[in-house]
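Just one chain is shown here, as structure tokens, and it is the form predicted on its own.
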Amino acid sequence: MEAAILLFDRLTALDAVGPYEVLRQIPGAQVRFVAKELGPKRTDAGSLALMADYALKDISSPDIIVIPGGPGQADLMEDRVILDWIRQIHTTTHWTTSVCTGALILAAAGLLQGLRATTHWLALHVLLLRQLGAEAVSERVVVQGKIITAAGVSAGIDMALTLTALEYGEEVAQAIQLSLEYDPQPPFNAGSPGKAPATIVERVRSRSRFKVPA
């Protein structure tokens, strides 16, 4: 099994790195990080970067695509190479995925005419997803064929998890959740913006880059 997990500049660390750490994991499996040049990419932060081994080209067609998110990823909406890429890419993959804002590259496209998918909640209602064809719904992980999405950043690590159970089956999905003992007990109910305080949700939208339409 080959994965391929998009690289960029500005991306967001955990929408890659949650998915590679159970992808990697596949009995068999080759997890390989593309990237439209070589070399080290720069997540939003700026702090951290993770490094490019393939180029596009290199990459021709691989058993799973995981599209990350991150402020990156409005340019990557405008860029015909890396669309036209995964465009090709996605006639012939397994399973075609998305972690947060990755849904819009994915929309952008033309990948989610007519789908359901999730996004980051931030995004959510920006209309961007809508406009670009698909059903915006508020769920953790949507699957819907072989395009997978998931919601914010954390919620990779559920979407890969989800479709390894339905490749390999629950047994293997099961112990790599094991081996990365992945068993979520925060410390704050504050992870949806339906179960945070309204005050740290307003916290949290003033200081989004997306902005709710009026």
The other form holds:
Protein chains: 2
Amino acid sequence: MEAAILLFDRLTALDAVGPYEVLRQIPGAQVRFVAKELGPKRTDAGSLALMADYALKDISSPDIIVIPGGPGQADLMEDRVILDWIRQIHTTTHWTTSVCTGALILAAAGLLQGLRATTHWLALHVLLLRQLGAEAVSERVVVQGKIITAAGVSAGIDMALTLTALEYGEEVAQAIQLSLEYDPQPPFNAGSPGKAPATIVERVRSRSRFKVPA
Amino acid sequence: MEAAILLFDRLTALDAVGPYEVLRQIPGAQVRFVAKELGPKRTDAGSLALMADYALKDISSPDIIVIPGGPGQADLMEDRVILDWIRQIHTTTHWTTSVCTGALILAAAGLLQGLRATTHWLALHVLLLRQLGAEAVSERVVVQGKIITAAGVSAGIDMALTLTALEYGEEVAQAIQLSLEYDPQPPFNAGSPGKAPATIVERVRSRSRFKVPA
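Form predicted together with a further copy of the same chain, following the form predicted on its own:
The complete assembly is shown below, putting the previous chain first.
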């Protein structure tokens, strides 16, 4: 099994590293980090760089592709080379996936046309407003044929475990979950806008780069 | 606020990136990745490198230190330079923390003497057997004064949110949790040895680098 995870400047690290940590444990897995150009890619806060060991031309037919999100997603949505590459890769993948605002990149590539899809809760309206053809839904992980989209940041872990169970069986997924000791115990029940206090939702929304039109 | 996250070869990426993604969002936070030598550090599977921008000598008094785990932890437990640095840093931190088998490194530095502490479930017996003086407990996040230890891999997210709430208040922690959309929905209830099917526990245990003595 070969998986490729796309890196780019100003990505959100956990969007990429959550799925990586799951997929790398699939028996026989080769996970490769790919970017338009080789080298370190700085994440959104700037204080961490993840290394891309492969350029786009080096990766032609992975079984799984993961598109993470983060502020840099806006640039990728306008990048013809990246979008062409994603469309080409998608023709032969077993699974084409996104985490967080990576769904907007898949949408810009035209791959979410007519499909239910999810993204970070702050960006759901963008998936709709841009008329990219997706039906934006507020769910954690959305499976549509071979396309899987996940909600914000941490949802990539749930997405990758779901994919693993679908493709390699529940026992493989459970063993990986146990090995990551993924028995989450968040100290608060504040992880989604429907659960967090309204004041917290407004605080986070006010800092969002995705403005809700009046 | 200044936080430092230790990197080393053969660390587990999510151990470091989970806390990073939380801590970087604390208002005014500066998160720095530090290693014995500057440059890329390869994670356990080898297919991802995280960049260390700072050497040990560059980091002298962070408010928070995070020690992740991973197979490379065994080398660090024998590394006098690393252990001396951790002990020195610890004298002025507000919080000294570990994720996964990072607790074994803290223990080797002598910092867990007489304290309740946790680590990856596969390594709990090591924390005891090596007579490093800790009382190993099977809990997700253990707070002992200014030392916080977390269970395996994904527990670093819960640890960092707990720390954030203690130091910066519950509202700051909740806003970060919401921004990470950390509303976990694992597809299985298999994230700890007490919850996973016994066959899965045995499968994962049989591959562990930590052998349980007969």
